[in-house]
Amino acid sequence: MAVVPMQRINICALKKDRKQILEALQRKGVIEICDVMKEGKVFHKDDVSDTASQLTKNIQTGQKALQVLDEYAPEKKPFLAFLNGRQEVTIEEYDLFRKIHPSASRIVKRLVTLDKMIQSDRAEITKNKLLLEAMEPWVSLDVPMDFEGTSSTSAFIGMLPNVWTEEKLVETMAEYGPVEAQIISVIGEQTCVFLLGLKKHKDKIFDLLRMNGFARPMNVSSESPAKQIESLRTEIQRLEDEIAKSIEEIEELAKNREMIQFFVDYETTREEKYEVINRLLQSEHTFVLTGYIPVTEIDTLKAFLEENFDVDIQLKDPSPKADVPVLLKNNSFARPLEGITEGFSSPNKEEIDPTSIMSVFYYMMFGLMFSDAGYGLLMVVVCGLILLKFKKMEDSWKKNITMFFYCGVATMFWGIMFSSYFGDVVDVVSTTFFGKTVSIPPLWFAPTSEPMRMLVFSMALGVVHLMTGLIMKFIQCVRNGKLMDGIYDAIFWFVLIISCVFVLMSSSMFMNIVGLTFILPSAVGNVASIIALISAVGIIVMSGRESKNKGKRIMKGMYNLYGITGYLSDVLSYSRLLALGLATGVIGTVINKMGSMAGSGVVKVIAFIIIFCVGHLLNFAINALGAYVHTNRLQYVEFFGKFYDGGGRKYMPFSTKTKYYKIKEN
């Protein structure tokens, strides 16, 4: 339960030995380099946005290069092949790239032409089958489409609504005849004509065509159709042939997907470094380099630094009012769950990590939800395997596959206390297959038939995390020398609340509800019910102490006693516990019920393994989805509530945020 100390470091260095720090103090990802120090007379900023800019614009070219990889020439991956986490490559491999990096550029370069040409291909394909299907209707013309006529004839071709036939078409031109007419085909409600009359009458035929919806092609040529649309094919074909040649290319050029991907990881940590070169003051000779290191990492670094380089080093404790980044530390047990924390926010400089404490009713309060032995253990194997399996996964993946394991244990402990095992798969399957019921009885009880004991075990626990969150808020109080504040914003309340129960558990009527066979005796629950009105007093008279009017702070404090149902509200979120405790054991009750039911003899048996593994892998998947999610829920609300505002700014060093590659230390 620990916030890791930061403290201020300045750099100040050759200008020769620049790149060769950087690299360093990128490799090492121990320092947040902070801009504080401005420019003056001898120190200033170099610009070197041009080259950042083309660094950035190099990285998305790699990027696009590996879609198109991957578009045409697909990487067959084995599964679960993302846990594998980063390729490790040294820094003499890392340093020789450099002499490839012409080669690797010109090859990403080459990919992107490719799918331009493809892209560009594929848009002439569609526009040419278009055309296509515009000059099939006239395939059986046998003039050219920019026909006229001839030196005393005028020729119309075009297409008219609705069908026609020639002898309605020549009936129509009778009066400016003679007219020669051709249905060339009739497409739909469409009918696509050649009309060849005397030049003389060609406006008017024009104006009576136009008169009946005569619309001229779009498209006309100095071709007959028949060899327009040979042209067209013989070009589409062309085409296709071109982007064939062009795909093959691509998968010739997919066994540099390696020298890509590191092309990419390459240019990503050159750029993250130009970016940092962008704000470093400089002099002729020398540069300065401010930011923030953990307490833990100064010795080492520092040595590095001073045995290799000619460096000054300041170090200084951060100024109370400075933004100091915050990098959280727990144990191996409570480590997955830092995430979680970070999730909310990270802790601000006044206040604790919480991680430690909220493990302990985060796994608890998950393993109630979920609550079957079965589903616990299949969690325990898969992560377990994956875990010992992948051992250089991503440090995010490998929390989180952590978490689930020791959600897991506490899954597999509740399940066993409660005797759900798969639901009642051992009482089923005893009965239908045997002829004779085995039960494993519950260690402590089952909730399915005792579920007031379990509610009642769910608000106390309830009780006991928001009672936890006091504590906490009472420790970060005194932490921070406000002894007082924590008395009256945290122990009155705790007091209040405790002194609560007491009498509820004083009162035979209560006892009864809930079904608890003992009852505090009534000398208890008077002096509960004193403590508890002092303690309402003290919550009155101290909770708007800041103000001065004492009418205001009577009214103010009234009111902050009124949050009293807050915390009842807040116990009563606690029964989720028990909902989706019984969710689950329910629901997995069920399936073994359908699959036991179902035919006689081998099919009964095939029949129940069937629903048995489909009805409770779903049954797995929706309701460790709905622990997670209540389990996150009652911590950010009900238990940081109490407590914990976050707002601290999370701890981010200057690394190699590479995507493909990790650079390994000698």
Contents of the next structure:
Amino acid sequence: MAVVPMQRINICALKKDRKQILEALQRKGVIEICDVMKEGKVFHKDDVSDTASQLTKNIQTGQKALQVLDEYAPEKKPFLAFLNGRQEVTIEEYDLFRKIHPSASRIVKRLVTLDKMIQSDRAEITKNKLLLEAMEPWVSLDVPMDFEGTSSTSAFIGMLPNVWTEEKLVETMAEYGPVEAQIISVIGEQTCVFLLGLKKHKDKIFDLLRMNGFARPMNVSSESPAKQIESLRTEIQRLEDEIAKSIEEIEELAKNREMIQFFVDYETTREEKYEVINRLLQSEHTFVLTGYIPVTEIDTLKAFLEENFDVDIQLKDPSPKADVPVLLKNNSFARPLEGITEGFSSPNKEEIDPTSIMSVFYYMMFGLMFSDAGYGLLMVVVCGLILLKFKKMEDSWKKNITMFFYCGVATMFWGIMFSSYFGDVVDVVSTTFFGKTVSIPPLWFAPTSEPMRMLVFSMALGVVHLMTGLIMKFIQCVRNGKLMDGIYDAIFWFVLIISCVFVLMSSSMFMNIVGLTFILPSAVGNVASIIALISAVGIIVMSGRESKNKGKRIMKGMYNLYGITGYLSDVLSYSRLLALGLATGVIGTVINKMGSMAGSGVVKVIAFIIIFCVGHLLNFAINALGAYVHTNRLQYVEFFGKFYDGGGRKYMPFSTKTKYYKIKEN
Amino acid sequence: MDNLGIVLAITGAAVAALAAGCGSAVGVGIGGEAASGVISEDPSQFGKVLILQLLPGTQGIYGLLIAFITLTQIGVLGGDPNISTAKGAMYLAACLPMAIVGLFSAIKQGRTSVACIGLVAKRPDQFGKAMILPAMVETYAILALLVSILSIVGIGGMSI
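Give me the form predicted together with its partner chain now, not the form predicted alone.
Next comes the full complex, this chain leading.
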């Protein structure tokens, strides 16, 4: 129900048992290692960071190999498979892996190499295809591209801008004739030409060609274009074959997927262990391990270690200054919300775990904002089925789904209270299809017809929520031996707010606005105003008590009293309970109405069913998101704002942080 | 013009759905741009950034809600669509908080979402906090929604 107390544990043992002890501790996952002791003459730290970084590298290659497998030989996973949790293996199986480790490592490396080969082959293919594209216009040229002419002639092979014909070319070159011109091909606005002239006019012809924009092609080779194209094509074919072969080999290796996953897990576990070894203090024959352990785990661990090894275990309470990690433990009703608390921040040393108190409000407020019996039932059924079917689910998933299960129950409860069943589907269906209006009356009242009443209820709930926050603050102060602080900072405010509520309730104007029929007698109002005044004075005098200067203290107190406007806006903030609740209900009604408007006869029924399903799914999604976010907000901002700062460090034990397999403790 | 009342009231309903919807479209749009950038780097963050992207979408829903309540109240969706000019003007006024606050808060909330998507990209573990920051902006849209709903329901009962 709270923060689990921690103890400092020192374990001193023989070095020969180091591996077994560390592996046992890692599997049990109950100690958070910390290094507080300094190195001395006898004890010093071993540097194994080389091994650790080798392991990190192995993990990365292993993950890369799995990625390669996923790319070329994807695994077909059944729907919702992620809820199955990790597969369990025994310690024996785990230890046996050491024997297959080398072959797994080989396969991993081979996969990564194959991937690299495929990549480079693909790059090569792209390059060759570009070359091929450049060569294709020259395919009908029957001399090599670097042909320069015979003993008395000069050849010019290249491209001219614009479209040229042989006659035009000969005509242009007439001055330096005779020339032989050949148009190889015309591509777009480029003409590939072959021109043969007399060697003595070589420079002149070249100059003239240059003036017309002549350019020699790149990559001239001594083979004829047709041959070159041929060899490029063969090369591309060869590369493609090679890729196909590589992929085939990857697919063949895909049967080792589980082995590779195990490899990654195995190396991850070892990496974690080596990180711890790095922090151990070791002498020649012994080592010392220090850490934090939850008191609930001490006895089992101590018994286990003392039975199996020669160890010396010392336990002591952590010093008040120590940065003790925080582990939350709650009953099964509040446990799913631990994540919500930790999402804000773990409690610091002076705070109590707010999860269990919060849980009541959390589920209730979620239900109020979602408030539809149909949606609630949907949540309960879906989450319930998942919880039943996937027993071995990972803890974080289990927490979330259980949370939504309880939220669904609350949603159903408020839906029945307010008579909302998929909006007003009962009324609409009975009216549209059976011609007779049947409606389920609300157990309490319908917020759509009495929004003011719902608003008052929301704000009243808000006041209760805020006051609970103040009480939590008081309890916290008392626990830390600061009774007076608790009275000044929590009780004064508590009394002030409550008496203000009484004053309001005795004023007929206010009661008229909110539409409540009863009015407290004015005597109650008068007494309440006096009490409110006293507590306000108390706040002015006491809340600035850390200031020595009297004037400053009073000024500070008055400023703090101004904080009452904060309470006003806090209470108003709970109006979102009404707004979001109405949003769910009214949009549901809109959907039903739209569904009932289309077509007639059988078409009408089909249209209604389609619109009903799609519309309500949408409404469900958007409003579930809204309810979740705003419930969190009310807890984080309004509730936690009153007493909770957080800032504690979450407990991170030395454990096996595997991804695919879970090692089962015998 | 005899029917000025109904014209004004429908204008109100339309403006609420229109402005708030536009705001949400802009907000969700910029959120989506940022979210797709994050997903290109780390596809596993899809669930988280999707929620952050959707946060500014609620204003559009609120606008729709107001429009729908107004339409039901004035009898456009079945009933007698005959209301006085004064009442029509009041409906128009009642729709304005949601329309205007919805428009601006959705855009600003979208920008907060973008910033928080960036936050989640760097620190995925801080999702809880990243979700709350855009929700703070939405408070004002909710307050506007409240005023609009209460006014519209209240106007229905008046005999002017």
